[in-house]
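One chain follows as C-alpha cells, the form predicted alone.
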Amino acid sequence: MNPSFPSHRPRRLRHHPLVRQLVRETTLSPHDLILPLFVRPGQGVRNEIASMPGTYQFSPDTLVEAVGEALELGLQAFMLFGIPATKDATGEVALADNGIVQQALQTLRRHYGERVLLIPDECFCEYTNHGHCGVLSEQTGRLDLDNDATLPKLAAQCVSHARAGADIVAPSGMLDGMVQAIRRGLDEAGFSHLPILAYSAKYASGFYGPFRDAAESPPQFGDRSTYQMDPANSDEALKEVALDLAEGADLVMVKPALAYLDIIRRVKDRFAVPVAAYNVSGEFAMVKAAAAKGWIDERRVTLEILTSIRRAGADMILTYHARDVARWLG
C-alpha cells in the first residue's frame, strides 16, 4: 500500500442509515411514478383484475374516487386505458367525442383541474374486435396490421383526447411514422403545445399477459411481433428512438422495464432526453404472486426493482405498484 494515500474504506459511508441516505445516488419518490388506470362504461364499477391483485377496472365515477385517493398519497400522473362497450374491425368507437377515455378525461379534469397530469394511451387494440393495434389488410398473403391506413386514425384519436383534456398523448402501437402523423394532427388542430410520449422501444414481450386480461384486448389471431420489437435486439431500439425524436417526440419510453434495463441505459446515454419505462403487468404480477406465497418481502423487492429502473436511467416509471410505493415512501 502506498503510504502517501490513506486507504479508502467504502464501509465508512455505510455505517449509519443517515449517512447512507446522504450519499445515495438514486432516489425514488411518488413524483417519479405514473399510475396506469383502466376505465370502462357504467356506474359504480370497481372490478378487481384477478391476475393483477389490487388493480381494478373503474367506471368514470369510481375512477374519480381512485384518482382522489392516489392524489392524497402524492401521486399526480395517470395513464388511462379505455375498455369500450362495443368493438369493431377498425376501432371507430375510439374516435367518438363521448368515448370512454374522452369521458374519463373530461370527468377527471372537471373534478381535479390542473392537480392531475392525464396521459391517455393511444392505440386501437382495446377497441378492435381482433385485438390488433389498428386497421388490418392482406399483406404478403396474410392478414396483418396496415401501418399507413392506421396513421390518420391514430392522429384523430390523439386530437380527440386532446380536446377532452389530455396533457400528454402516448402512442403505443409501434407504427412507422406514428409520431410524425400525430404531431401534424395535433398542430393543425391547435394543440402544438401538447407533448408526445412515444412508446419508442416496445418489445414483443411475454410480460404483457395480465394487461390483456385488464384491457380485454388479446389478439384473436397471431401476435404483435410484426410491429413490436424482437426482444433479442438492442441497436434497433436506438434506431427507433432516433426516428421518433426526429419526428417530434418529446419523451420516449422503453417497455417492458425490468428485462430491458440495458436498453433504458443505452437510450438515456445516447439521447439525453426524458425517458419513461413501463414496469408492466407481468412484472407486477410476479411480485404479487411470490409475495402472496411468502417467498419474498413485497415492499423490499418492489422498491429494489423500481430503484433499479431509475438507476438504469428512467426519469419516470409507469407502474401498477405506484399506490403501494407512495404509501411506503410517505
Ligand code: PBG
The other form holds:
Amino acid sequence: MNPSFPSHRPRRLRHHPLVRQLVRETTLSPHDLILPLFVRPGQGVRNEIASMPGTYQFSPDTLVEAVGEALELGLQAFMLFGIPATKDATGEVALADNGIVQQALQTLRRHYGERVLLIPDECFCEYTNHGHCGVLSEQTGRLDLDNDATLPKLAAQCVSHARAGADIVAPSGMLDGMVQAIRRGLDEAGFSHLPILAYSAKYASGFYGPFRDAAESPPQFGDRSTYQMDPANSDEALKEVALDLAEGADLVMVKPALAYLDIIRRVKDRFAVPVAAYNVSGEFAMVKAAAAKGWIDERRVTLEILTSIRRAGADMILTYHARDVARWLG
Ligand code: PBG
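Same protein, different form: I have the form predicted alone, so give me the form predicted in complex with the named molecule.
The next block holds the full complex; its first chain is the one shown before.
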C-alpha cells in the first residue's frame, strides 16, 4: 500500500451510522442474558445486598413480582440461588422437596408456566454451616471437600429441583465427575431430557466477594482452592471443559467473565458448544461503585463489558446487570 495514497480506509465503514450498524459483528439482546436471583424463606422480603445495589434477597412471594417485572423487560431466563432457614454439616436441607429453591421453582412455574426458563444453581455452599460446596472429610490428611461423598448428594439435589420444575440444572461445585453423577441421577429419575449447564471452568476468584454476602455462603475456614481453578491456568480450563462434555454436559460455563475473556475464546474455538459466561458479583460491584462516584458512565461501560464477553465467544451471559441492560436495549 502506498502510504501517501491509501486505498485501504477502514474509516469508510465507520462514516455512516447505519453502515456501522450493518457491519456490527456482535449483538447483545435480553434473550442472551440470564438474571441470577436470591431467594430465602419468609414473606414480603426485599433485602438489598449492600455491595450489589439493585440486587435483592427475595422471599417466594416477592420473587414472583421480581420475575414478573423482568419478564416485562424482555428477560426470560433466571438462575436461582437459595438461602435456607437452617444449615448443617452436610447441607441436608438442600435435598428437601419443600426446600427454598424447590418452593421458588414451583411458585414461579405456577405463575408463569412456559414463559420462564428456570435454572437452579446446584451446590451445597449455601446449605452447609462450614460454607464449603459439599461434605467434608479428612481423607487426604486434612479437612477438605470430600469429592466422591458429595456426588450422590449433588445428583439428589438436581433430581429434587427437576421434580420441582427446573428447566436446566447448573452444578457449580467444580467436583470431579459431577456431570456424570448428575446425568445418571437425572436419567434414572426420568429426566433424560433435562440439559446440564456445567460450571466447567470456575476459578478460585476474589471477584465472588459480594456474592458471598448475598448468598450468606463464605467458607468458614480455608478457601475453595482445592476445587476451584487457579487463575494462572488456561490449558486446565480446556481439560475441565473436555471432561464435562465427555460426561454429558450440554452447555459449559466460564466464570468469572471479564478477567477470563481469553478462556472464553479458547473454549469456544476448541469445542464449538454453547458457552455461558458468568459476569460475577465483584465485576458488577466495581461498575456500580465507580458509577455511583460519577467516575464512569454506567450504561456505556456495562454495555461495553457485556458486548466484550459476547465478542470473546460467550453465547449467553449470567449477569446482575440484566434488568438494567434490558431496560436500556428496550
Ligand atoms: C456457589 C457459587 C458462587 C457463585 C456462584 N455459585 C460462589 C463461590 O463459588 O464462592 C459466585 C457468583 C458471583 O460472584 O456472582 N458455588
